[in-house]
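One chain comes next, on its own, written out as structure tokens in the form predicted alone.
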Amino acid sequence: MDENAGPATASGGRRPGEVPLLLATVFRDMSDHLHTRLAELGREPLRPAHGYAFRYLADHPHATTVGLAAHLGVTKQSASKTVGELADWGYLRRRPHPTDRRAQILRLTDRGQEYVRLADTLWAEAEQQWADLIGADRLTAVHDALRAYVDHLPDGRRTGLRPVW
């Protein structure tokens, strides 16, 4: 046996367990593309945690810092720091909670909603680069396979995009 041949492969030259690693690598490259483009556009130094916060806030119009912290899997203090940064940059506003004096409702501002649209455009650029590499039909097949996997998840696991700390 050739010791340089590497681990045994499944059909098609795929190593068992390689798909999650490839997905992580592609996601990291696409994320780097997004952040490079944001810097080129002169945007604030947003971190991936900000992006996850934007997505959560866009989908939860009555979000609180506690809810955001639970979604992100961080402490309330860490989520408060992220909320403060986004508020300072004009991406969100805080309003009194109607029933809990200790809590605040977090809402994206027009600028925050515009950022979500910009992020969608930048993600589409990265996706188009992938389509240019492998072809639109193959990217559609990848999309359909990933959608089938996500749709198969139990309801409690289909909670939206969350970080993997």
Given for the second form:
There are 2 protein chains.
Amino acid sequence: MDENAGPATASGGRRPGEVPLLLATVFRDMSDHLHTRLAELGREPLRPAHGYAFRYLADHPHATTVGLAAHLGVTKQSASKTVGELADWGYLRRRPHPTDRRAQILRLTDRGQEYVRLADTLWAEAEQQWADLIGADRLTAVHDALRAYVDHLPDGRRTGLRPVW
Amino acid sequence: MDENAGPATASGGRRPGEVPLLLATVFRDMSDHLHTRLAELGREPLRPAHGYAFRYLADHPHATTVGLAAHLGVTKQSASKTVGELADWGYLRRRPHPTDRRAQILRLTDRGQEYVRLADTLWAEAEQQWADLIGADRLTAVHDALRAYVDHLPDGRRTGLRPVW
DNA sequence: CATCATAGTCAACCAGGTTGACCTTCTCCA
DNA sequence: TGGAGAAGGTCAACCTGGTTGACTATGATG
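Show the other one: the form predicted in complex with the DNA, since we just had the form predicted alone.
Entire complex below, previous chain first.
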């Protein structure tokens, strides 16, 4: 059952195909951590999809709804709905596009940016718990391994953060 | 932006809180790989939730619907629906519980077990692509780090594979 | 034996996606 | 230059896969 044991195997070998499930489990737990903390802090129950939208908007100050949709891997209608909610809640404003009167520039408000910083902090918290467990060096090694996978993806597959299944 | 650089940092440092998103991205891509391959093989479009149910049923030959629900982290009604589908499709049979006439034992059929083997193969494929990229040793290190996180979870949080958000 | 807990189902509802139709504006080439 | 088609965005109808709530039947326990 373990034709793949590497020299660094500390936990008795790795069943082929086991890693994806572990990835999901760990991510799921970290995600739960985030939402638990948000609830503790009395924050609005933003869904993780919103979180990924936030991140994209924070990184792309000239984002449009269609661009966001592509990033999230959902239809533009769905992205439009999300944008509408975030706007209603005061996290972003739609501003006219300077040259294209069909389009709107999506800009985070101060409140929106503050939320992004909070989310980053909470994700970092979850990550730190892992670092406490295995050490910062090993976590960095994991990070680099993940990074290598992601960097190797063709552009089209690098985003896609719609519901994981 | 990089107050956390570890000695082993090969790729220019790790932004705190970046790892969870990377986990999700990698898992998502591997999951896409699985479903693409299933489609290529002309398989029924089973949803990943079904996959996790399969895995549980394969590992627990005396499973019940309620137990499955707990494992998946969904309500028993939802699990019951999933079980009904899998039964309709011939992947499992409900057999009477030997001592509790309320309960049913869920047993994979041969067809169900064959599906589990196929899924394992496809997950292993996705995993192997990662190994090809970073080397088996590094992948094993990642595996062990993930394993450490999961093993450290209290039992109640170790399962939970409902939609990741 | 009465009471409460548990396995499972049915039905109604909800959230967050989807597809399809549509309007407006932009692009581009005949 | 104007007309066709592409692209940004919204509205509406629908689907899926969860949810809660009510219920039946059986098991466990005082």
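Not measured: the values here are computed from a predicted model. Only the largest set of C-alpha atoms that superpose within 1.5 Å between the two forms is called the rigid core. Positions refer to the first chain, counted from 1.
Remark: with the core as the superposition reference, the CA shift of M30 between the two forms stays below 2 Å.
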